[in-house]
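Okay, so here's just one chain, in structure tokens, the form predicted alone.
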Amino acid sequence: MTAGRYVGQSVARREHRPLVTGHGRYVDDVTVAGMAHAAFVRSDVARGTITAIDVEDAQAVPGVFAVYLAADLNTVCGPIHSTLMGPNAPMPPMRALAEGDVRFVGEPVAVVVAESRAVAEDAAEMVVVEVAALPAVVDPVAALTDTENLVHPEKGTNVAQAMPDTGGPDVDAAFAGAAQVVTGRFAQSRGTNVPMEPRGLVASWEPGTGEFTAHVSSQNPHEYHAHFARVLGIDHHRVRVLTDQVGGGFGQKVFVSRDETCVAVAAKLLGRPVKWIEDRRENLIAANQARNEIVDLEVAVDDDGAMVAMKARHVEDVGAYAINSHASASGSMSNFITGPYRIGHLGFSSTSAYTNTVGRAAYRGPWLMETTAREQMVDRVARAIGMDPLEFRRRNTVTAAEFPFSMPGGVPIDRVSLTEVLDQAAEMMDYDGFRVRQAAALSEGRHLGLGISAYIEPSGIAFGALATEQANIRIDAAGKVRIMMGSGDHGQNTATTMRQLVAEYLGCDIDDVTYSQHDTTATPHGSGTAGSRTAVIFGGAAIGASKRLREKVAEIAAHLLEASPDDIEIVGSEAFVAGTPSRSVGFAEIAAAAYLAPDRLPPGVEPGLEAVHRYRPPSLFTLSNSCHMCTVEVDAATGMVTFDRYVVSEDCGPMINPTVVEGQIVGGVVQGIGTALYENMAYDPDGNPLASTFLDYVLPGAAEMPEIEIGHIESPSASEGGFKGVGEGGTIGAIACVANAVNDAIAPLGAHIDRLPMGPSEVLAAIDSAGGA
């Protein structure tokens, strides 16, 4: 759509204020009179049988309220699960605290609740835990054929899932035809979200009405309130759940933990507030990890230099108790694995491993290797067949006259524009000029790459829980609007562009307009913010509601003005006769109407301005798609990194806000840096994590990021608004991308690196392999 009065333009973010500023409130910020502090005791052995607990001492420290053990709070809440998947999930039984064995080094064991925190952890150090370990199952291949050791002995096995092989007698056929197969294997290593605020909450119980109250730091408080309901015994109507600022998420908030479950049965139990902030060394040894993935590819390319074929073979860590059933992505991996590209045949298959370290759960893009995978398998084939990347990139790719074009996968491609962010991103880059300046470098002994990397992004996915979003809106009796909408903004701006929205589509000032989503007995049913559909899912219902009242608002200003409806125009919460600017009603008085006076309302027409609209956009996936390209130079006698440009052609269809829009993707290109270059959540071989502190889980800083140049080309999606997600893309594209910016610089040594991250002595040492610099 052209941009309009609010839509399309970089809205000022009404967000920020209160955190520039200082007032931002936070789960830590909230104190609730007679609140009490939890500390968890946490195994320091990856597997093992727990033999015996004294908390005999713990118990007698002076401030102590309650040590609790499995045999306390296990037998109130049952084994966890989220709603999504339900209680018959085929996943090993996860309980609140380790129960008989511990499974993972940080798992919870017991916790401790006392007068302050510092009382709390004193008390928690002096619980004595003994366990009689045994071997630990780290490595995720291994673990697939070990029979002895097993991480959940009851499954007779450490195959968490296991996806068969799609290929069949046409893969093979086009495999036995083609003039070149190329293969090749792709790692990524462990990494976790790291938000800025780690997980936490302040839960009560009031024994007199039998009502539960939390404030969370949450990406989905709705699903905190169905699963507090469920695990407490509470009568859902007896629940409320808050959330105020949340400092990210990036998928480790959407489901609620075992270790904020057991504070809110701890709050039962002791009929009295408990809090819980997690500190950081906590968030990175016991909350929910992903990336740990491994994927063999063959691509099968003709005499043209076509790609028609590819096979992929996909193994994945979940740990020891994945969130949400196994927490594969072999799903969307089989969907999306061939890309934007004209691959017409595929064998996909994938196998998740339980091993003893943290579970894996959603993290931005959980699906993305392959991406990854993918992008780095097209340069691979490129240079086997000894032709340009780009142009290799440019035959293969879909184009807009073959839409729709059906995947392998099974997704069918359309309203997208593949080739179209090849060639912004190309021009943007200046392509032919960098390979002229990457061959003069050579000469002089320096050594630049370029990366590109081209992606379709699932997003607005609508299935089960996630398929709909309801806006509520309401005009008041002084003329102002309330949206309320069961999001979970922990950082998407989703206040501004909602009141964008309906701003826009209702004809009111933005100014007029505020936004509620903290109060789960306030607002309506939601599922959250995750998977890139806030835009499309929350934007609809926001625009479908603003219609319905803009209509009623018509409706009686029509009434008040002696004028047809279809006569009304609405700008800025005044109601036009369309042609006489002077004869207006502002929204104060058509409210003042619908409230107050009902007599002076239209025949038939219910007094109140209100409105409700749930929305499930027409697909299942919403397809935004962009293309990364980077470029680096690589210090040969190092082995540090260090970017010379950065360029994103995204296309997301019309923005709601382009500055929110440039921002998510900025964020997910750092963070997907960060797993190309710096992140490894390493374990040794007896299970114990290697990166407990910032000093070992390196993440990227400001110094060492490019300034990201970002492109838009704009294709409308089918769904309301025409809108695409985009708060993915950028992580999904940059892994890939900066993976072959590397290959590409270190390519003229004779070296080449296929696990990331790329740090400087994995850089050295493939090098080294290849013969030195």
Contents of the next structure:
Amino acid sequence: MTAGRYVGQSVARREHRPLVTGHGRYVDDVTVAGMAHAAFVRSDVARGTITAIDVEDAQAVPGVFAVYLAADLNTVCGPIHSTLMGPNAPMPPMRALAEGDVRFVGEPVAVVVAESRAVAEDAAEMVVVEVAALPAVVDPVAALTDTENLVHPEKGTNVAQAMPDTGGPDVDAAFAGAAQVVTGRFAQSRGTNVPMEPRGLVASWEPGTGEFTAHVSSQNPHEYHAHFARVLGIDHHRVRVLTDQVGGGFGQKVFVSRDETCVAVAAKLLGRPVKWIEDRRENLIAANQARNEIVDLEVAVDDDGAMVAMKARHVEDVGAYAINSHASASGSMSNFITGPYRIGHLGFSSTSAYTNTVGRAAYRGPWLMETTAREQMVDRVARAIGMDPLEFRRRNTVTAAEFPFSMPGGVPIDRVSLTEVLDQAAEMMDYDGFRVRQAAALSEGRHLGLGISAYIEPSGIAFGALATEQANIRIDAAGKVRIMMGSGDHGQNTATTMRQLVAEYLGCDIDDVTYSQHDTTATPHGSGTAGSRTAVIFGGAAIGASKRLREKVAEIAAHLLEASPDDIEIVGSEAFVAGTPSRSVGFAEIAAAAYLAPDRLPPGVEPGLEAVHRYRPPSLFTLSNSCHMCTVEVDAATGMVTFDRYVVSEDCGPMINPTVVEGQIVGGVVQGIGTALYENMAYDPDGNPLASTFLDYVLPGAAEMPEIEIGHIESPSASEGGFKGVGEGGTIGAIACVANAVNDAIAPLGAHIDRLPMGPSEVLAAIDSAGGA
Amino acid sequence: MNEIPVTMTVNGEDRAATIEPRLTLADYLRSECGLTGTHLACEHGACGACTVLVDGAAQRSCLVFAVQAQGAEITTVEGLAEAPGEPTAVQRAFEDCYGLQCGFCTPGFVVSVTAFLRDNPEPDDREIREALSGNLCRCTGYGGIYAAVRQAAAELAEAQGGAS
Ligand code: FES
Ligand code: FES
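Switching conditions: you have the form predicted alone, so give me the form predicted in complex with the partner chain.
First the chain shown before, then all remaining chains and molecules of the complex.
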């Protein structure tokens, strides 16, 4: 649709007022009468057998209520799994607390509950855990063939999952007939989500009623609800999960962690409320992580510079206990690894390795290694055949005339703007002008580089539990509107965008609308904020429910105004007869009739003013797409990378709120820059995490970040409203874009890097090994 | 553990308490004063989320013990404006310019920027970048935060000009 009264406008985000004035309510701000505090005892050995645990001194500390071990908690809650994967997923059972052995540094071994956090932490330090250490499995590639050191001995292998090669005679034939074959290996280091608000919850169990309530920091409150009911053995309808503000998650707060599970069980065992707010060290070493992946690529090119076939071998590290599936990336990797290019044949395989590290989480674009590897490879192929990387992409990009184009991974490309975003980004960047500037700089001994990255993003993925969402919309007896949804907004401004949709499609004043997601007993079942699904799926639900409710409003208004419902227009919470604005009736009066004076309603109309709509998008994937271009300067003496410009051309269909869209893009890009240049959750060979503070886990800071310029192309999807998701694309595109820019800058020195992050020491090492500056 | 008495002024109110010497100023403000606008994201002085004004100077309240603030005048994010929930020019600029998403880092930024613009009312872009480098935000990519500082600076400069 074209911009409406509210849709397409950057309307003010009213939910921000409490946040800027210090009146937001995050989980650590919740206090419940009689609340105790939990602290964990965690393993400082990566792999070994627990030989003894001494809790006597800890238990004797005044103010300590309980010290729980595996024998206390694991027996209550049983092995932990997500609702999505179910109990029969081929994953090793995840225990609440370590039992018999430990499998990563940071694994919870005991929980201390005390009158204050300080006392709980004091006592936790007095718990003595003796572990007979064994050699740790740290390198995922070595892990795959290691049969002696096993993360899960009962599995008999460190291979968590193997997706066999999809190649075949056609792939081999394409390679055999190729003019040239180019190979490359690309790796990205382990990184982690780092929400600024760490994980946490306040869990309470009422011994009298048997009801369980938890305030949580979650992207997916209904998953937490189902999980707590399951692990605590409490009927689903006696569980209540509450979320207020959520200080970021980026995938880490979609599924309930074992730490949160322990706290819930402890609250039930103790019969009093327990709060746990993790500290930063815990978040860095014990909350699930992501990104540690390696891809080997081979690309066959014909005489005309067309990529005809690709072979990809993917290895990923899933740690000791992946939070959801053990291979959260491999399926989407195989679907999307050929990206926007006309590559007809693909042979893809993927292997996941268990290691003695904290498990793999979803993190903003969990499958993005396909773009990280492919877009670096595209540059490499272009260089190998001596073609400009933009020209090479233009030649190989699928054009609209070819839609729907079937990717060899099985997904049809349609309703995207692949060539348009390339052109728009190149124009915004003044591509040719930069190349001139770059050559001039090089002649002065300065190393500028330009990176390009293009991708197709599967937003609003609609299968299984993720396929649908519901909006409940109520006009109350005073004519005000409340939307209830089971989302898990953690900074996406869902409240504003959903209010915009409802105001637009229902016809009310946006200031009359409030949005609630905070209480699972009041909101419809939802699958949370993840996978760039809010605009597409929640948005579709909001529009559907608004349309339904509008019909009823029109019918009642028509009756009150003695007109035909077809002649009723509704704008600004006022219904009037088309062409006769003086004959009108407001939402307050319509609502009063609906609730308080049913005799005024048209015959047969049910009293009340509520509508419910559950929406499922028409296709499995709602594709959005983008092209990123950035320019950098590399200081060959220090290895420092500085940004010159950063440009994104993005197609997310019509925008509900351009400010929100651009905020998602900019935030995503900067997280991608972090992965490309700074962030590295390194482990030593004994499995010790080397980054447990913000001094060693380096996040992007304000001083180094470029200003990000954004161009929009709007091709609508087939979903209600035409929206496409935009939450993850910024990150997906940024990593390879930055890597390509750095490599472009150091190419004249004969240097190249294909492992991320590209910190100053890596840049210097690459320059050194190429023979120096 | 020994508890000792401490008094200070917080957002203009006199406060007296008897506390453990190890209690940080951040924890004191949050748990003893109920001022939960001051956030803790690292507790090791690296992120700036816990920034408050101590006798007018921006400080990381996770690195200060409450007993060290004996006699001091403290201003938290809640105390910047005249009335609770009313925004200052800096707070409004964060709203207007999309300087926040999840909002968890925001109080620290707001307090840091307030002190910065008071001391340097007409900053250039480089000075703004430097001033912001002590606070971390994971959501916004900083673009909206830069814009907010520029807007607030312009607005404050105008107000100054009008007043003088
Ligand atoms: S919480 Fe104080 S600097 Fe991070
Ligand atoms: S707005 Fe979420 S951390 Fe800054």
